[in-house]
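The chain below stands alone and is given in structure tokens; this is the form predicted alone.
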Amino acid sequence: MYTQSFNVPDGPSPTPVKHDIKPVLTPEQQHVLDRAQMRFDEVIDADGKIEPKDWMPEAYRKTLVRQISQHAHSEIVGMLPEGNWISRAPSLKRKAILIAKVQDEGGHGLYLYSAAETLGTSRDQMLDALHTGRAKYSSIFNYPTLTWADVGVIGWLVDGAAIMNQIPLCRCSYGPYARAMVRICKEESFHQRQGFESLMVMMQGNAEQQAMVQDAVNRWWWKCLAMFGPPDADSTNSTQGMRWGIKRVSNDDLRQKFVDATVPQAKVLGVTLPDPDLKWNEARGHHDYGQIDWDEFWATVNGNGPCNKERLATRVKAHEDGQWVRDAAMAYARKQQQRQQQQQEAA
């Protein structure tokens, strides 16, 4: 997801999976493997960084590839709901802001694909998994943006939830991922403020504009709470992810922090969060909130949301339409290589 919490299994493979047979190691090989595991554990226990050339357990590598690629897919697919509004933005200023934001999201996806490639998985493999429906991306992007207010709410709430999720990733144990997240978080923070400012302008407008904002908040609030992933008791990968330093804060703790931070922002904005159970709990020192519809969440994750098919079809078409650019780039690279070889031979 746009997050450390969205770490669900990829979809079923279209071909039967062959189960790996573990090779029988000699005592010397086992000793080398044990020493490598010990060094890995020492780095993790010391809160250090694992780098691409370091030895790492295969399960650690696979977990990172799955999480980073899902994160990258979410950034790329996440361009679509807002991109639909670029041509319909209410002013030149808003159009320029939205273009810049969508461009940022594309850049985030490229950073993350590059980070995942350091783990030995090619970009073509990751994109093929996305386009064939085997890989997941954040379910939040499978909902329609019905009005201009949705664009502001995505900035305020969706990007706000993303920041809450992503800041701990700046301390992820895998170096390339952690370093990519530093810049991404700075840009996402700007996106969140831009969304809030856009909504604030609308809330100072007429009654119709105010109603538009409230309607968008009503539709997106619960979906944003689900962005943090399933409850800790149902999050099967959390324990191991936290042991490895990939995940730093539990899903429920992140969700609580988001609620506590957003309630005062909503008061400043002048909107009502659509939860009758939302109230301050003095004993806990946190806000209580209602039950999330997890059936809807999993249905959307599994491909049955309002816009799943539309989003994936749009993404596949964009990739296919850009094939000529990739072909031209490869042809130019081959031509340059041939020219360099000719120059070397002539010399």
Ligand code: BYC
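Not measured: the values here are computed from a predicted model. Positions refer to the first chain, counted from 1. So that the term is clear: the rigid core is the largest set of C-alpha atoms that superpose within 1.5 Å between two forms. Compared with the form predicted in complex with this ligand:
With the core held fixed, Gln337 shows a CA shift of 2 Å or greater between the two forms.
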The other form holds:
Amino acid sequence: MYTQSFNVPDGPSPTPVKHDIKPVLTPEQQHVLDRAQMRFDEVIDADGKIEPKDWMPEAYRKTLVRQISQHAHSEIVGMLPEGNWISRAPSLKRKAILIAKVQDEGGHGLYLYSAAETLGTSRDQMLDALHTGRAKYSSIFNYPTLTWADVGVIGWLVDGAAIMNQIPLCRCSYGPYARAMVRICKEESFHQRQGFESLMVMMQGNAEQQAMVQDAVNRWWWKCLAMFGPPDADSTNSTQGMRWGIKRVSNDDLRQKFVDATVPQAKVLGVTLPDPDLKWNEARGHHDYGQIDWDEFWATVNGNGPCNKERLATRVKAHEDGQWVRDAAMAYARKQQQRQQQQQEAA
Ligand code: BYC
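Please show me the structure of the same protein in the form predicted in complex with this ligand, now that we have looked at it in the form predicted alone.
Expanding to the full complex; the earlier chain stays at the top.
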């Protein structure tokens, strides 16, 4: 919710608004604030954890709310492309696995919204930012899932990229986010393996099935590389995020680790990664790879990818259709509370 869109002025203001007014502090208040800042810096420098009740700079809080809420939104929007295939899964076994995976993503969203709530932002505020298009979610979920092979490729590559990005977040300096990430990473790792296994089965099938897998890999590969975010030189949030121990590894370094880890897996699978420039560089000890289409990435991030409008509309409809469930749960909770109160009064 704290996205760049918050920096866009609504229009000319009749009276100039001063944004830099800071409250005047007494010397005692200033001393308390300095001590709190010093303690925060010490914890960060010692690679410790900041917890919800600890003092933290406002900018640290906002950065965390921005990142964690975007992450939560990605999880619940990420349910949609795969959810499309639940009713068309090729066997009962694949259907059961896919239902469990999509359900896991919903659970990840819940842990993450809860982690963000500990920073003082309500779930309603975060969902409102998502539903009104002010909040970002991962670019990767704005592409269509055209065949069953896409479901396997999402598991193998999208969840594979997600794990690469999320393992370092288990060491994030904010306690509730770091702890949520431990469980999420365990589940993501199962997701990645089930995707690889389902592709392996298809690659042992007929020529049509093999071609379907290759086509899905061709369509998803570059989008997965872009998932790690802009190149380090254009990554506006990286320096501060790394200073605060929120981000541990840079966008480009994670992307490189993902390429290096995926090349041997593609060989085992028997698919070609669609990049003529992809080759081992002995001197660097890494694979070189080609140019990512950053114009396409930014168009997608800014709402103009192939499925952005469809994803958001589906999400808003699901939220509105679920209003009666939230109302019923609240009514039940109120009734339980009243009953408890009556029992206490009678005792
Ligand atoms: N898509 O300065 P940067 C999943 C934005 S869920 C959209 O490098 P930062 C899964 C970025 O937000 C996957 N926007 O930012 C779920 C920033 O804009 P704002 C989600 C992107 O925060 C279901 C601007 O570009 N994972 O895996 O330092 C099924 C400049 O970027 C993207 C997470 O959210 C993108 N791909 O680093 C299967 C992990 N990339 O906010 C799988 C947690 C960048 O200033 N998040 N932007 O308006 C992170 O680790 C970091 O936020 C990022 C970006 C690496 C994504």
